[in-house]
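Let's start with one chain on its own, the form predicted alone, as structure tokens.
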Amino acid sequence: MSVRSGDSWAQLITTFRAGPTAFLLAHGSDDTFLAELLQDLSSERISEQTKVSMLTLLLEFPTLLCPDPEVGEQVAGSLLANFAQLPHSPKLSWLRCHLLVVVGTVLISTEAFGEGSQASRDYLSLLLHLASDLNDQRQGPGDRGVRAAACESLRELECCYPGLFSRRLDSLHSMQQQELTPVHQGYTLLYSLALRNAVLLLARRGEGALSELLAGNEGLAWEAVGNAGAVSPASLDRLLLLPTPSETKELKSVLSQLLDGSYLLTPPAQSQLLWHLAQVVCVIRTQSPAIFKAQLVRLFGTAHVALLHASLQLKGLFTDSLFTAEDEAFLLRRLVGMAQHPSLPSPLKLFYLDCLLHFPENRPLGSGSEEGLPVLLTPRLASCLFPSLFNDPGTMLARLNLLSLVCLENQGPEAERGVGYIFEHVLALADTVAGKGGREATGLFFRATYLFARYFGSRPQLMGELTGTLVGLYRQRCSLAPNLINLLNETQLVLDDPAWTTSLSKALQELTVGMPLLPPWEQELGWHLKLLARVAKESGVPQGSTLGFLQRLVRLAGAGQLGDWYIGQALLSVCRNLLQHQPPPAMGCQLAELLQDVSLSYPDVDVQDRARFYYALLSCLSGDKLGAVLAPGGRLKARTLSSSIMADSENFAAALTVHPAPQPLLLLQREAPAKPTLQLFCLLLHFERSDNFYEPVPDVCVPCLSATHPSPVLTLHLQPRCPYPTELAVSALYTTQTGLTYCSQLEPLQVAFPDIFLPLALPVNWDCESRRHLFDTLWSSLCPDGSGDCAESLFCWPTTQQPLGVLVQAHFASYLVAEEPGTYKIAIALPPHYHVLLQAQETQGAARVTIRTDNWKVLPHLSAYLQKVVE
């Protein structure tokens, strides 16, 4: 196998980044392109960048790469050797270090990281022999970004594997200590980590000594592989640990070691520090909260996002036990600068509202997992964030809900003047939508309407107002249509009263029905159906009017000036919804003639049938079963149903419907015809290929089975490609005395080789000579070139187990072609253009066959049918 160059793998990886799937499908094998990319990672000719370009595609695609827990070892294996081989040179520092990453990312995605495999225990020997060189005093400062690879590749496996370090604890805190470099960071976070999952392992078996943990340095902990999700940060406070004094005393010493070096960290590092450290103290009740109070006074004084959310997971683990309440007010007023600070990005703002939104009080009122604010934001403190016009759509709809919440939960003259500001902005976005604004100032309406519907729905001064405001907006642009419907269904979720969504769909029925009929009628009145059709689900909305406006469409489609099938349509979805949701007593006659009409005078025939249907249930249906009928996937039971019309109704829709057969009542057998144990009809059998070796078998048809006679003989003809054996999946689908019509999945219909044989088509008036020189001459035909499919094999057995001349007949006298003393020539043909010729022999005690055959493929099959019978 030749070495690619650079730029064709740039080309290959490209390709692949496109379709991993179909790429390894039109490249042959998996293991092929793997095969491949390991080998030209050893090529000298390939350079390092392109290196890295190949090891990416094992970073992002180790599974579709390495399916199986053995390969993912044997690549982990070639990596190793292949970094092995790599000179310790400062140029190839970032080659070895992705080749680091990727040998964990493969052992870990494969499954194949364990005790029992050895690439894993090589890999983290070198592991932990680069991560020992502290200082770069074995191989200098020209390797220290492999040393932090190495450390980094540690602490993936102990996040995977919660424990596997929990017996070097001792071992990897005086690295830790010992480190001076830059990658001191590395080192403890490592430690960190593996010092939170013992603690927590330790608490959770109840058993065992925190100086033991401590002090352990004694191996690896390879149970944990097996035990992944044994360590959970969610059940924090189920766990508990009571050490002795001395061993509080000697873990408060590490913990304030670490602290006091988690300045030299970045923001980022010391924010997942503090959190280790944190989840440790949580578990342990004899060490107090107190040992964090020195580092709040650093987090309180950043502006660095990671250590604020720092010092909110702290508060929330320890609330009052840590925070007093003036820190308390201190975080809250810092969260609502920052949520405002005119030079941070919006994404940070965000995320400093949400923070708001959950803040971790000292003493919490509810559960926390729901969106809540803390006592002490109050609508002064708050006044700072009301939205402006100019603020971005997520900006401002955050705000506007933080806001609603503040006036919502608060009393007094400056709630009340935010519910004003509020809703004069809402009302600004509505002039802006009505100056012709696009599809993104139509968006932050709505959503900002139903935010303030959400919370001030029972205000009806300003949701009156908020009602005419609306119907101005679809009085100028009928297309707002969708966003109104949206806006009903989701505030009637919402709203405790319908109040409100009841009077809007009112205002705006009153002004659908109201306008003029003026063509062209697809412009607006195709909106004007879908409004009236979801105003037809308000059971306090009288719908007179609407059916008023409906005849008044109908009459216009009767004179030929309307007859659109859409329209069509979506008048009798407005229909529809009548009959389901309106009680029939009401509008029942009115509709019932609204339907006669349509069904007479429409001009689509598809929308006359549809409104006969609709004109059907209507008059043999009560409102409850109506209901029950058109709702969405509802049944209706045939003994619900006191009218025979709808009887017939239901009973010719289970007839038309395939049911599943509770279980399967046929049995396909080759050649052994059973007397059936029932009736049945118009019998469909469907065959269904497992692979592509044969043309796809058209469907059998039974017209009848019955008990009274036997069962048909049924033949299969198949055409194969190929000669191999395969397997159909058979179906049946039949009609019972019932009338009803099941679909039954059958047992799998076997296609064994010796199914697929032939004898040769030869003229009935040979003589024996004619057939020997004839098998001669193929026997010659097929001798094994080396260049074509053609193949010789030998097959043996003693006679004392089967006699050959006994097999021959039982089996082969069909394909017996010439005959002489102790010698049989068989050939068999193979569709469809193959053959096999068979040599068989009586020799001292043992019968021996030669094979020839022009497709080498076959011989498997053909061994393994030999080796049956001869047993």
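Here, rigid core means the biggest group of C-alpha atoms that superpose within 1.5 Å across both forms. Numbering follows the first chain given and starts at 1. Bear in mind the structure is a predicted one, so any value in this text is a computation, not a measurement. Compared with the form predicted together with its partner chain:
In a rigid-core overlay of the protein, residue 114 has its C-alpha displaced by under 2 Å between these two forms. With the core held fixed, residue 820 shows a CA shift of 2 Å or greater between these two forms. Residue 610 shows a C-alpha shift of 2 Å or greater between these two forms [criterion: core-superposed Cα displacement of 2 Å].
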The other form holds:
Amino acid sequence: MSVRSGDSWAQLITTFRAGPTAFLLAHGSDDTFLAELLQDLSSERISEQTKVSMLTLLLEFPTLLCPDPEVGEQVAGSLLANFAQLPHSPKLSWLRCHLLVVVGTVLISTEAFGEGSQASRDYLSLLLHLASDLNDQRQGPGDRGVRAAACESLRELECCYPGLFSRRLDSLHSMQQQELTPVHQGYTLLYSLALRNAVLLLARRGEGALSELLAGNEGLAWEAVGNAGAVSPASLDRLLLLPTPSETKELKSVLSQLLDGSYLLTPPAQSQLLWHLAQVVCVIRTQSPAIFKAQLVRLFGTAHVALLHASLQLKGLFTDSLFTAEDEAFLLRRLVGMAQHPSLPSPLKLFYLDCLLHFPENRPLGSGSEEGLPVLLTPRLASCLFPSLFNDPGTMLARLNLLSLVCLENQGPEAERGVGYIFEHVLALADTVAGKGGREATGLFFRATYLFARYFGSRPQLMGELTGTLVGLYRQRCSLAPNLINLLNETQLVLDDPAWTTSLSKALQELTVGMPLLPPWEQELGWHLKLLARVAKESGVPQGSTLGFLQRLVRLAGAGQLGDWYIGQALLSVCRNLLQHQPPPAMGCQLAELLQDVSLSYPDVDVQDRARFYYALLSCLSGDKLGAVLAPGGRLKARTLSSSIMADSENFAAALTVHPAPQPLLLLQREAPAKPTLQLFCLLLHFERSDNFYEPVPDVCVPCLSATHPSPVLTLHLQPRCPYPTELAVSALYTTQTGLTYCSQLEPLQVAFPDIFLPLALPVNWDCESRRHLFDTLWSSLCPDGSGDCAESLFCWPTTQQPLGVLVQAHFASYLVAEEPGTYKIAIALPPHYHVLLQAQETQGAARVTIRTDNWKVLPHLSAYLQKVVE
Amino acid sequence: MRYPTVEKRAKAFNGASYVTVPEDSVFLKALLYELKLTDPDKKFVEYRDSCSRINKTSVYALPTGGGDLWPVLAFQKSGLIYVCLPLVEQSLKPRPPLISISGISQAFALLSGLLVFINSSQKNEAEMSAKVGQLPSLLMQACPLGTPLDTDLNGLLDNIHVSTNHMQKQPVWRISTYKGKPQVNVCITEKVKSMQYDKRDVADMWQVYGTVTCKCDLEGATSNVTVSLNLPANGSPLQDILVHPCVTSLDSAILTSCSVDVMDDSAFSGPYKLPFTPPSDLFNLCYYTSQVPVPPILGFYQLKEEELQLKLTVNLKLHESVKNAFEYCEARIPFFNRGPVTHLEYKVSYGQLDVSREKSLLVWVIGQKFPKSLEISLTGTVTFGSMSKEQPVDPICSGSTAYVKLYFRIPDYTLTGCYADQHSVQVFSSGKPKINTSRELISSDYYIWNSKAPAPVVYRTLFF
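Can you switch from the form predicted alone and show the form predicted together with its partner chain instead?
Okay, now the whole complex, with that chain kicking things off.
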């Protein structure tokens, strides 16, 4: 292997990142690429920059490149050797940082890490050695980055294997205390994490002393490798430790020292530290949470999300043992203030709004995991969170949701006024839709309407007004039909009493059936029918006016004023829903009349057929059966009365489309039944010739193919024009149980040369003599005369392996006409009207086959076949 | 960036229900789908437009082959999407509330840091791609193994480890490489928002919010600075104060005033003392809001549709307490959902009126000063041609709903009266630094609505 250039690596890395799995598949076996990568990492001709990018592949995709722990171990070993060779130059410190981080990542993610792994042991002692260079004393400040990376790698190991350093807490603590350069953050995070893990594991074990833990200065706890996932904040409330007063005092001094220095860390590191220490204090019940008190004012005032979140988490963990009622009220007010602070970005404000709905109260009433309002969040406090038209959609809906909850859970004139304002806001959104509002404004309005209906659906007056607004919008813009249908569906799902859904349906029906049917109606009519189809599902809405409207349409169609397929289908969808959802006695007669009219007078034949079918269903089936037959997903759905006709859905077009099948499901086999895995219907096999040697093959239809029945045997009639072998391409068109139609290409069907052999049609009672006579006559008639298509040829079989008699019996038994000792006379008819005659004679060690035929063009096929017979 | 060790931990917490992070292309597809950025041409697609699909936060669940990937934090800014998938250190079934997930705020912090870095002083594509090129190395420093160590990426840019004798621990962010004359800049920028309706039943709204930015060029790691923000006797107290994490301690009195409370007279009114150890870069020392008694410019706007013309009247009055020295001041009068302006007749008492090049906007340039009377007016009639595609549309401004928007900046002035001067900046460091302080008031979303038509209400109070 030669070393690649930097450019070539840059290109490889880009391709790798674009699709790692595909890259490795295309690159052949995984280990060649890996080997190349490792080799070039130690090459001097490659720049540090390139090596760093090469390492990021191992950093981000270690399990793809190292499929098992053994490879992981080897790679880690190789990288460690690489690290050892690099000099301590500041110029190389970036590369060395990467190497450290990558080795850890590879060992951990390939699960190679453990006491038995040499690389793991080497890696850990390297990290501990690097970390022990406190205050740059050995290597100077140029190596500080490497030291920080070592600390971070140690932290990640402790994080993945909680308790790994639990017997070295004292030495970690002393490093943490002594380090003064900015790397102190790394030592602090490492120590606080190790402390947290050790304390939680101690509490879980239930034995051992805290003082011993804190003073631990021994080796590594390799058994922690099995602890992955063992320490979770979710289990905190089940753990407790009750150490002695002196142990508590010792711990307290450790905690205070860490907390006092916490402001020196970056905000995300501070929040981690606080969270670790909070968990420690939570478990050690003898330690008062008041130790955090001094940090609170600073946390309350912060603009940084991680720090504010830390204070909310402290609140959740310690409730009134750290936060007085006054503190709680204050924190809540701050949070409300931040949820609308004009200086903060809106995703952050949304997060704070969400925090308000899960605010950790001192005396919670709800369960905590559901959205709920804190008791202290009064309408007065929340009024600054009223949504406005200038909010971005997310903010507007989040605020609408929160304010609705506030008004719902509170009583009195303030809450009432609030509901009024919320309603006004929803109406203002409706105005934007009526104006030039695009998709976004429309979506926003319907979402706001949905929220409003969810919370205030039981207020008839407001909901009535809302109905009026929606009807008004539809009058202006019929293209809102899908939004309205969606709103009806969704509110029906969430409202305890879907009375509003019914009344909105009724109002929309009223509007739609009263629409004048004037051109250009085509487009709007489609929407109207969609909407009426949805209304037809409402059992509480009388459908007489819908039927009247449909009858008007049918009359227009009869008069030739409308009648395209699409409108016809939409019309029948309404009928279908009426059939399914409205009990027949109510409207059976009228509907039957309508369907009959359609089947007789609608200009489109397909529509007529479907109407006739519905008519048959209506007149033959009882109401229950009708419902069952038409229910989407019913058992009957996959019958040949395919779902594309039965169910009206958004998938209608899909049902009418032929989809390419993802993989061929079928295999044509010669009389060797194979079971299909699925149920298929209306299977149509279509054959395509590859040449003109045969007559076209007609399609074959199989009504049903099922796993529970044996595969049907199909007989294909092939009519050769010329007696040659051929290949037929086969495609299958079928409908699956889901009602979709697929097209799939099957394996081609091979027609080999011997497939077209036929024996001569000899009378059964002929004796040997007559047969020989016939053969000889034929033989001489096929004697080549130089002008016709007759030809003679010779072929030799070695008979060393099988005697001639056995060969003939195996392959030509049905074509054998006459037999003399040592000589076999074989006649084969080739459709449509050709012949091949063979005389095979045993000579020394070989069989001589003399061939005569009336079509010399078959000779190549024949000799290929004869060749194959002996192979 | 992917963090396989973090993925491994996530797997340990979730066992069989763990959802693998898919390859980038699959992830991106799922993300665009979830952010409703697919199928832009289709009017209604159920998965995207259904009214029950409401995102109340920027946290999403991305459908992937193996289940829903949650919690994916994503926000969009200037055509870019910033995404992060934080670790949840507990089982995801049932989904815990966001507030209980430590990783969420870490993800917010990291993405906000990224956003600030990408958007700071970036002007063209070349600079942008240079910034994107720096990202891997910055992320390697900020978050080498998936745990954010720092989120101020700009601060990491010139992270050189300086050889100094450390006598005591220093703040991690204080990596001073500055050599030269010490100086401290403090700038107070106040913005004022307003919605004026000139209607009896709708209350006008105005709101002031400020940002104090600082840049401290000081040598050595041991510099501490205290900035005191002062208010004059008649100043408006600062509320909702949020401070930068480098502020080392806070007096709780500073935080007590909160805009969501009903004002109480005993409110703390400064000085607001903020001691801090400065980062080397420019940073926002604090944010605040305030409630001032009157808006700086009070206006009314009347617009009437008469046959094919619009008759308009605009009056503006500068409050006498406001400093009458603008850097710029103009009133923009846009017309939406109409054709281009074809004819304009007008009278202004002051300043000058222009029609924009697109013929859909009148710009009334008021200039540096209001006249002595502090009141100015504009009357005129406008005629429009037929609507065309180039003309702007707006869903709110339909019918006669219309607004005038004011743009102005007053240097060396704040509405609250808040100021910082030479004496209010104390620096504890070797050498006497030069101290520059400045302040400004800038308009932001300053609307005056047509009082003759409905207008969107942005502020509701439940109390009268």
